[in-house]
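Shown next as structure tokens: one chain only, the form predicted alone.
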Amino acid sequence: MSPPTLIDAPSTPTETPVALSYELFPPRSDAASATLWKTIRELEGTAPDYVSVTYGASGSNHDTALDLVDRLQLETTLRPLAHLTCVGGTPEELSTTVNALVDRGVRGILALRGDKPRDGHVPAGSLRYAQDLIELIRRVELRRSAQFAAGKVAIGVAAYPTKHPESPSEAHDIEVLLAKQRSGADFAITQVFFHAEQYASLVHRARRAGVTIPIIPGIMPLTSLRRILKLSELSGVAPDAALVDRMHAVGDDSGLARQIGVEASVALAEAALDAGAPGLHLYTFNEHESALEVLARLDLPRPSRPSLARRQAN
């Protein structure tokens, strides 16, 4: 009788760790910087897999975004995922930025189209779609692949549980996501959503169309009615009317409103995990309290890692 192969050998089932990440944005003042760094230190204790660093429309906060990426790598144990928007940028400009990120040790980029200029004019020769940016990043990567020790740059993209405001249909959004995957995207993070079934529906439709990359739900701690309405306005995503009514009834500044919002956020995250979400991406607004409050209510299987104190000591 032949000895068992590794495939045949019995194995002890293990629970797959759930990825954890947060979104941060560069500070606009010294006071905002102090708040951000308190948040960073608090979030660092949860050992996230990465933190994304936003990038303003048309690179409006280019320098401060790069400064934050530098500090995260030099002063913390956190791995930055750098946002990069492409609309209005030329291939030469964007290649320079990608090279600058790679020079800084960044190995993760969230490739986004970005908001169109207010006048609607996109300069001739500039990139127009996230798919173009993905392909540009891969070209830069190919030229520098010897530096990556057989690794690569991880490229994330956006996905939309509800129809993109400029899209003709949800089906078109899935076609765009599939095109991003074919161009070299490794994973997707969703726009905010307010109804539990929306994430599961997105994943179902994407998988039927041939999308195989991980689709990570983006969860916003719904702890303020003002924040919900503002983000709804900016994103074009209609909020949950029942949730808005409940929070409005108790008063936005009350502790009860916050409690209602945390419970709603936890319910969204649990529904996404039940639908097979491989991770959670929390939009923090540079505040740690609400993100940690939501996280504390979730029993996430996380990988075993050396303690933060030990890593910092080393």
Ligand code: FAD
Second form
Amino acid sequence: MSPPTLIDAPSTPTETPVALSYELFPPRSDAASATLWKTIRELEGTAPDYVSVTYGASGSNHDTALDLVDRLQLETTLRPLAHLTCVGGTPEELSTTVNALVDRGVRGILALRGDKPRDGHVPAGSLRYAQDLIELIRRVELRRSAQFAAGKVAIGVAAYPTKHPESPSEAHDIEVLLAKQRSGADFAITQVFFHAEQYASLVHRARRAGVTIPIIPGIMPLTSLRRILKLSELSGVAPDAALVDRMHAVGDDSGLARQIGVEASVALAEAALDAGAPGLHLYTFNEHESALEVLARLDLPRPSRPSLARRQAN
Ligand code: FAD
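Switch from the form predicted alone to the form predicted in complex with the ligand and print that structure.
Then the entire complex follows, led off by the chain already shown.
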């Protein structure tokens, strides 16, 4: 018999909502900013749990990234997750940036290494790995813990369904993910992938190794062959050859390519959810149409947000 203090679990568990988030990047021009803000307003209507804001490892867009984070906090109902890269940054510089994020009210950081400079040279004294950045963020957090009302900064990290281009093996990638969890990561978002089995395999291998944090699949709405090829070049992830062939056969400008790509993205997201994904992170490329098209076809269980409903009614 159970001890009398144990509370019975409800026999019909309530449905756990699927987390929803989007990735945005800081705009490079006034025109790009206007498009982005239309996208932000459209995405806001879907009440995501957070939106992530990318951060260029080269350092060129740091001010615009911070400006975007500020505006999201001040002018929208959205919660920002600030990406932060550490490659080439000294501990002092990165502490300053982490403190600046905390000062701005940011409570979620995606801790990344960033892509190495093209010549591969990382300056002496700079941080080497995302793991180093996680530990630095936790040290800043410890010094300022009173400001968090005993809460903490949520730290996300990158995870790889296919081998990271610089890594010796997929097993090494899992060791790195486990090390990032030990250093204080709270959740992971995956690199893009084109086959659902790759996500399921990552989760399976990670769990077997002792990784317990949520691993959220990063899904890119695949709306054109151009986008797939660009994405594959940027991420080093080989595209799905069969999908490329089908889109190539109909041509990017026919409208059919978009339909094929959206269907493939929906199938990928559904398969990831079937494999137990706790949420979806949509890489938007700062466009809302394709993200919303994919979402409309998925019908995710989402919590209702009374404040948003009130805002929309006014
Ligand atoms: P790490 O986890 O540090 O890994 C980098 C390499 O070092 C890997 O090969 C790993 O195997 C190896 N490694 C790590 N730790 C150790 C260790 N202790 N010992 C030995 N080897 C180790 N890039 C940007 O510039 N800006 C962004 O905003 C951005 N956002 C991203 C968001 C997501 C969700 C993802 C998946 C990637 C993003 N990237 C971004 C790209 C990312 O910076 C690159 O993939 C980069 O090459 C690796 O970053 P990481 O954080 O995974 O690095």
